[in-house]
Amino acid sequence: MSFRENYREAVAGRANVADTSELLAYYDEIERHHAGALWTVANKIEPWEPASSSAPMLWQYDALRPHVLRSLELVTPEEAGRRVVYLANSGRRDVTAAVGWLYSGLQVMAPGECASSHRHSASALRFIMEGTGAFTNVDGHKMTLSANDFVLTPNGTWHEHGVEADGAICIWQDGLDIPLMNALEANFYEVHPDLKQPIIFPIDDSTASWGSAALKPAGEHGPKRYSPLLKYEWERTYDALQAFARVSDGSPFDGIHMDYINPETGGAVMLTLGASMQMLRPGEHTHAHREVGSFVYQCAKGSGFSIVNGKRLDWKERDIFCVPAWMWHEHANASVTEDACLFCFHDLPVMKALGLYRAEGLAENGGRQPVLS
């Protein structure tokens, strides 16, 4: 190898060094200094491209919903703290993540039971899978919660969950930053004094207050850290989906794909955390791609199957999984007949605040990728 291509290997982490007895001794002597050589790690510090330890994984409701409503008769909310199910990704079990930074559960609660309120560093949001009466109460501001309804307990502020005493077992997707809050080092978890916190604001008013489209309270001033508007609902969130596909042919990546948003600012609902819901029409299969940015994906209507660098997931409703940063992926809707849709939380405020996000199309196979697995 020449002196150029060793240089090149060198300085974009691929160091070309032989492992000499007199070297070998050199790593021994500095590693008692608490210290290393760079060229010994570079390759797995410094990769050409990102190399998430995250697979492509895909969690069926139908087999774990008996477990989870198992936890129901084994702990309660006030022993558990808060009765979860988490998600594991066979290459993130050392920081409990369902990919890359991000973490995932599904909780149960049963009619009449309200989880203690509490606040913490984390970016929380809630996806409901099926159940009645749930509600969450924020700082003040009660939400009742039907399936398919998404709601955001952002970092910092006091929030509770529960179920009315007259309503039915409830199941929810929790989904939250807390690996990277403790990569970070900056993870606070606080525990309500009164355990209870007191309903302030008039029931379900973020949704009456901020709920319609293009219009927003006047004289609102001084935009929060995260969007006022706490509750989004299933119903109008399908309707947008369907007005803005009779208008335009969507995305070739993502089919017809629309963001959560924060109405003051336009831009994502936290700081830390975003989300989107994208629905595929009968029979489409979107082309290939890849970005900076983990997501987790939860199946809200109908069915079809994900090809995630080259590993096919086939999803039905309620079904979670996964796609790692930087791994090429594409959706199918299965059906001929019934559009599909797809909720997805990620970490791409954060990717976009730092100046790292990325994205890219195949451009090989028309695509389309080749299933290996």
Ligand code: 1HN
The other form holds:
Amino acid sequence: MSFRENYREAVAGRANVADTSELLAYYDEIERHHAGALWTVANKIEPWEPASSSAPMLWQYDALRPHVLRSLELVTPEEAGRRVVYLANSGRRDVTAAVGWLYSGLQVMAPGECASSHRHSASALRFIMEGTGAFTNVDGHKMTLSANDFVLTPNGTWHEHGVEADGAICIWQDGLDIPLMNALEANFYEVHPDLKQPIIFPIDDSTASWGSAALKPAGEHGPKRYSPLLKYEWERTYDALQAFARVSDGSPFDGIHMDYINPETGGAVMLTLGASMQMLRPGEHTHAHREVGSFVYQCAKGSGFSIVNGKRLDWKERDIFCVPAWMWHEHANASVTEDACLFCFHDLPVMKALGLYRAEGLAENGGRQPVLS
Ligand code: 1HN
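Please supply the corresponding structure for the form predicted in complex with the ligand (the preceding block corresponds to the form predicted alone).
Full assembly next; the chain just shown is listed first.
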């Protein structure tokens, strides 16, 4: 414990009780009644500020890819349900989280394969990493998927995925709030009675209906629980960033930064998960800030590095890294000629809905962190 913490605990009325043999015996006694003395745990359960048990981590695609491909030979989608290699944060192995209460994994499918339909309380999203011919069917809306497309499978929706027989092996990142649903003890899971659901709507009808930035189908629409757009194509996303960059200096912390939205509400894409894409211009190095919320990033284009609580993470296309809650983070584009783009999903909709969101910029050192490792 630092001097400052010690001092604060002494003056600010924090628990500061020395163990005596009498107290230790007392703790044993009440433990027998399935109870405890609050002052023995108070400082742990009431930290001064969020103290994430997640580590800032980087998962390099080149290192993981051969192992992801190997799983094609080891299990079928029928056996495995989903053929996925998940990302394990060293501080969150107990809850299978990549960071905080967020799960991430790399799913692989071969041409002609299809993973059966199911639905669950967890909300999910995919960010396509490589391959051709991938599709997903969400409540009867079949969508075709290409590299860097971002697609939703909101909680409660039937969903299955596959790769067309004339496609190429596909790998995508799955992002889910599974750890959060389990922490809330709210998680249900159901397999579709027919294993495969019908395609009810024209292929790619969601983008044809909702994919215009400024126009939407007239009239009233169904539930606003999640974005009816469902799929966000890379080309339109990149065009939007480029257009915004022509008229904006962007954010000092995130460069040219745009949120994926629900076009009905202007809000986040799903109730628990939000997502954004940011572009770092050639040579750009942002200022550090920290937020109440957990973040999983995937580099969609270019290369660079991020510094997360003093730890430098060097990334390039398809690498994934995380920023735990309330940790300082800044991003840098390593190239002076090319832009770099970072896809990100996070739990900010949860933090905001519960009134917990906070953010602060680093004032010292010109907004840059010292690199410690
Ligand atoms: C899931 O439903 C999928 O639908 C992928 O592809 C990964 C991880 C945990 C729980 C459900 C999918 C998942 C998942």
